[in-house]
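Here we start with a single chain on its own, the form predicted alone, put down as structure tokens.
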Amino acid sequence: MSVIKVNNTDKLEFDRALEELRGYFAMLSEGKGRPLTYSLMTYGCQLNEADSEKLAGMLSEMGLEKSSQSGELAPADVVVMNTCSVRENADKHLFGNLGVYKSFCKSGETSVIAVCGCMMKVPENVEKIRKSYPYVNLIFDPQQIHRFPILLLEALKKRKRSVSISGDDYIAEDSYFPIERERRFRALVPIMYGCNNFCTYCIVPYARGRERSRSFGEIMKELETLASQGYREVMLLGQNVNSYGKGNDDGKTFADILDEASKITEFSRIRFMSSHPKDLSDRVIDLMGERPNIEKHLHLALQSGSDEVLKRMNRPYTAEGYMKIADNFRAKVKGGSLTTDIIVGFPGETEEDFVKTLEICERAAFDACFTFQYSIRPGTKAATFPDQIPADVVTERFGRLTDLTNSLTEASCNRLVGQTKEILIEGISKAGGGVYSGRTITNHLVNFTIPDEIKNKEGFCEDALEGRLCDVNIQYSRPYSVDGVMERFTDGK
């Protein structure tokens, strides 16, 4: 498998395909007497969300409008499903949704269906679509996203299904794509793709390919552009951001990106994920403690507190090694939050192994834990391991773990009560009823109300709140969030 840089010739073909599709869809739109629409469904991680922002940009450049119909499975002329192979039951979700769209295709409400994302790197999934879902027009993998217009045009011209699953890894700079960002204040910025770690439970290295890093200069150019466009928060993304730069010639590391990004004063928050304990440098932690606009939140996957289980997972650190990093973070990033991922019921996990996981969770005092019951992923090494844990044992252990981790999260939220915290406003809360939401620099979710004396001031505009900074007095704690009342805007606007 090789890494191929996308060049200007590829871009010319990309642009020509976009232009031809624009004309094709315009002709169909005229025939139907209405604008054609698209629906884009995204499953999985934030890298998938970033890919979907590119897909949305391409679909818009084709002259399609985003469907205004509500609901995940609303009909549209063009439907794109961007899949995930990591989340449990992802295959059931995808195939169930494809079944629903059969009726939309028959009625003519949907003309084109494309399926992409990590699930398409599993041959069994591609074969199932081939055999059982003949109305799917296009199948492609994450490495082929830069060829989406080319592949779609080919499928439409030939009037038959196109399948493009690459054996190579590509890297196309984000400037290559039209991007339609989901949020007005936050920009997702992938800095690298792929993974070289080959954890035995994980399909990502097979789905996303080998590690490959974007150009340092292109990343900084994109960040400067985002700052000039008014984005207040950026999320730097990669399967393992701390391994950024390996294989590049300039010697730049992830710490260099953080260092330079934090000097862009327009950014109120610089966030990043995901991190691997084996690659997290002291310099990154130092920068998190020193720079006011780098988020004081570290998501660092533990997965297990047992050294034996970590070995079988191919996680090259020990529980004590993990705790050294956690203690260093707590010491240098005052008041920072530490969150993690944990898998329960990995093959061969004993009760003693599991108890060690509980013990390290208490020692680390995680602010939040994302807990998962192990499930077999076809194509991974762990799928062939003996000593698979019985489902009832996994469920019982999972219950004990979530009881503990929920109490740790609740304690973390309780510690904020009575304090005033600066938050970045994300918009109207899902709770509705005049409640807004945002996050602290430690990534705690805050729901808050705005007093009438602030709302009645000249210049207040509810539609312009996203991305603004304000102080909120925290008055009440919930299990996973806190409630408060705004005291003032802090961004000088």
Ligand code: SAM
Given for the second form:
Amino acid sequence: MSVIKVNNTDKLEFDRALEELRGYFAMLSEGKGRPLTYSLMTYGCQLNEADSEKLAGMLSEMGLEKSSQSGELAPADVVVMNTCSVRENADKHLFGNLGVYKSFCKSGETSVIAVCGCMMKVPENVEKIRKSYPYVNLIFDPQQIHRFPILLLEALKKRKRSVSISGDDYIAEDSYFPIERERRFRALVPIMYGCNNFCTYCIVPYARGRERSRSFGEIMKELETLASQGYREVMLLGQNVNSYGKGNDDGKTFADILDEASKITEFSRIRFMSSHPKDLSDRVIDLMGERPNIEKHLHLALQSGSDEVLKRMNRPYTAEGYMKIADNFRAKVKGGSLTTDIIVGFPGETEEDFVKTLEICERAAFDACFTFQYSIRPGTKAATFPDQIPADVVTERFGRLTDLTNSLTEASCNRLVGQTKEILIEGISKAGGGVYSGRTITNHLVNFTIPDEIKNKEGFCEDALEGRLCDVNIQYSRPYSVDGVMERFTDGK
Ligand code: SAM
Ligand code: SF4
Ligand code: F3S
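Output the structure of the form predicted together with the named molecule; the preceding block shows the form predicted alone.
The next block holds the full complex; its first chain is the one shown before.
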């Protein structure tokens, strides 16, 4: 397996394929007497979402319109499923949805189905689609997203299914792609791809290949462009952003990215995901404390509070080591929020191990926890461990853990009540009814109303709220969010 940087020749071929597809779909559209549509389903993490923004950009360049039908299973002329394989239920979800599309293909509502993403790196999944879902036209893995138009064109020309699974790890800069961003104010910016950590339970290193970092200069150029385009929040992405730069020869680290990015004053929020405790540097925490536009939120996966379990997970830190980082974060980033991932029921986890996890959750006073029941991922080391935990024990422990973590999240929300916090507005709340939503710099979700005296002021425009900053007085707390009333805009507009 090798890492291959895509070059200008690849880009020429990419652009030519996009152009040819544009012609092809225009012809189909004429035949149907209406614009052609696409539907894109994203099953995975934020890196998967970032890939989908690129896929959406390419689909638009092909002349396709996003299907106006809402819901996951909207019929569309071209359907792309961007899969995730991190846990078993993600796999089940795809196969369930693929089954539903059979009828859309039969009725002619759907002409093309492409399946990509992490599940396609697992040979059994590809085999299952080959055998049981003959109406899928194209299968490709996440490393080949930069070849999507080329592969799609090939499949359509050959008029038969195309399967392209590469043994190489490619790296393409974001400038290679047309990108259609999901949100007007937030840009997802992957800074690295793949993972070298091989935690024994995890499929990601197999699905996403070896760790490789984008060029520092290209990232900075992209950030400057995003700022000038009006983006107010950037989310720097990688499976382990703290090991950014290893393998590049300019010596730049993740802290250097944060340092430079935070000098771009147009950005109100610089967020990042994910950090691994083994690589998190003190300089990153110092910068989080010092720079006003770096979020005061650290997501740092703990996975387990037992050193024995951590060892078997191949997570090279101890519970005490984790607590040292947590304490340093709490001391340097005042009022910051600390969130984590925890797996329950890892092979060999004893009741004593599990109790240690509960204890450390309380000590760390996590502001939110993403809790998962261990899911066997075929091909990973832990799948071969002999002492898998019975399902009923896992369920029982999971219930105890979520009771605790829910109460920690509630307490974290409660602490905000009575305070005025600056919010970056994300839009109209899902709850509707004149309620808006946004996030604090600590990533707490805030639903709020806007008093009439603000709404009635000249220049107020509901459609232009996304990405604006305002102060909200927090008055009420819910289990996972808080409610409040807006006091004023704070961005001077
Ligand atoms: N790279 C990130 C890190 O190490 O912090 C994690 C990324 S992973 C996509 C997100 C989370 O999924 C992990 O932190 C872990 O808690 C969970 N996860 C991964 N594999 C799992 C498995 N086999 N069963 C249950 N949860 C799993
Ligand atoms: Fe998976 Fe571990 Fe890599 Fe995170 S660091 S993606 S959990 S192997
Ligand atoms: Fe899933 Fe792949 Fe992300 S397995 S969690 S989509 S890296």
